[in-house]
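This document starts with one chain, in the form predicted in complex with the partner chain, laid out as structure tokens.
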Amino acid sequence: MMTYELAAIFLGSALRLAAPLLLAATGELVSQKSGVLNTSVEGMMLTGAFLSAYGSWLTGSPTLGLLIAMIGIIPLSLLQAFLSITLRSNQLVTGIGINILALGGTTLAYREIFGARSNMIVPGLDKWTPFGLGHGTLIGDTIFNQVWLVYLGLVILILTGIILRYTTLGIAINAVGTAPRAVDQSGLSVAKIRYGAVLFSGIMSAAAGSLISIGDIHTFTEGMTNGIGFLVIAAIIFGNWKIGRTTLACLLFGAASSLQFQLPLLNIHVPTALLIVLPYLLALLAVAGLIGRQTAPTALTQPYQRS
């Protein structure tokens, strides 16, 4: 039976699992809006997860760990930006390269630093129930008792939505992803806007990765992002490159992941693979035009060359 308690636990865990998706999707959406399909979001999340765990272990402060991850991701973001924007490389290939590099690099560094002390627990980010919201009650303790970074992520998500929609910067980002030549001719720099977008995407990915390592299980494990970065891309496709729908997609995917743990409790047995494959299937149906019309930014994956 689905009791009140189980429902609350389900919602809480759905939000917890959706949170890394939401953070990374905020950045990835801006990057894709500007025309760069940043497939290295997976590798950037993994790098962020590692750097924050390492930073937290090194300094004893998870907040500093988060900061180290967000700063440490910058060189990798710049590499992605330099290759795909300045050198006009195939964005997918650079993404694949960075993902492999991140998987190898973090694994190597982890073994080098932690060695036998694998899966060592490091200090994690604090949980917070906003404004004492139902503190002590079931709802407060299960749904709203999340790591503070989740709330910060929601604020950034809303701000990003407002900026994309109502500001000149937002209009410029949209324009770069749909008509880069027109933007160039109007005197704005296509490259600068895209660099900024990729950098933002990298920093948000690092924060998302931190949420997985020091926000959730307080340790780092090799390859721990395990494809979540690609789920982020699927969420954006399913969300039709709109921030509201992308947010809903992230929550939906979070709920689908959460079902893996909830359904057995209710004695319902659905193959895990089916639940994992569901988000990708929904995204595919969306791009197939079966769930409304999809409109990707027209210049997505297209490098821009001044002529």
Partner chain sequence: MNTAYYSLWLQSSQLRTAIILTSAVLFSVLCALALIATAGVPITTALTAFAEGAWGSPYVIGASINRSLVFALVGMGFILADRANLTNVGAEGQIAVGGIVATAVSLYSGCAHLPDGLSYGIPMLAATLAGALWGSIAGVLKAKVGTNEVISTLLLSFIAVWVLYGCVQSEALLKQPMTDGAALPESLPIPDSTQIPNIFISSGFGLHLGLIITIILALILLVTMKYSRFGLRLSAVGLNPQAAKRAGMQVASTIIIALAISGAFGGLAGALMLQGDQQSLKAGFSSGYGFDGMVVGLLARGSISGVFIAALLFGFLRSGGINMEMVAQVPSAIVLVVQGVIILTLAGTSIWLSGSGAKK
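Starting from the form predicted in complex with the partner chain above, please write out the structure of the form predicted on its own.
There are no partners or other molecules in what follows, just the one chain.
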């Protein structure tokens, strides 16, 4: 039976598991709105998770670790942008290549620095309950007592939604993803807007990876993002490239992931493997187009070249 306490634990767990998706999806949505499918988001998250854990261990400050991750991801973001925008390479292929590079690079660096069997624990980001959200109560301590980066991510998510909808910059980003030639003829640089969008996607992916390593379990393990980056792309398809619906998709994936911890507490016995695969099954339905009709930006994945 679902009690009040179990419901609060479930909601808190769902929000915690959805938070990395929300952070990465904010950046990925901007990138896709500009016409660039950043399929290397998984590798960028993994790189961010490693850099933040290493930076936190090196400096003793998780905040500096987060900063190191967000700065350290810039070269990888520029590589993705250079390949897909300047060289006009296939965006799917370049993303796969960068994901493999990130997996190999972080594994090698981790083993060289900490050893193959290390179980290092690094300083983690502090948790915080916002004023007025029930600090000291069951709801406040189980639902709203989250790492401060979760709340910063929500603020960035809202600001991104406002910028995309109401500002000149947002109009330009949307236009580049639908009619890049018209944007070029207006005097704006298609390449600069797309470079900026990919760079923003990389920084947000690094923050998402940091939330997993130094915000959640306070350590780094090889391949620890475990396909979350691909869920981010699925969430955007699920959300039909709209920020509100993408947010709901991320929360849905987070709730689906949380079920693997919740159902045993309710004495509901479902194979663990089925619960683990549930978010990915939802993602498959979204990508397969079985959940409504999706309308992607018309110039998505299409490189632009002046004629």
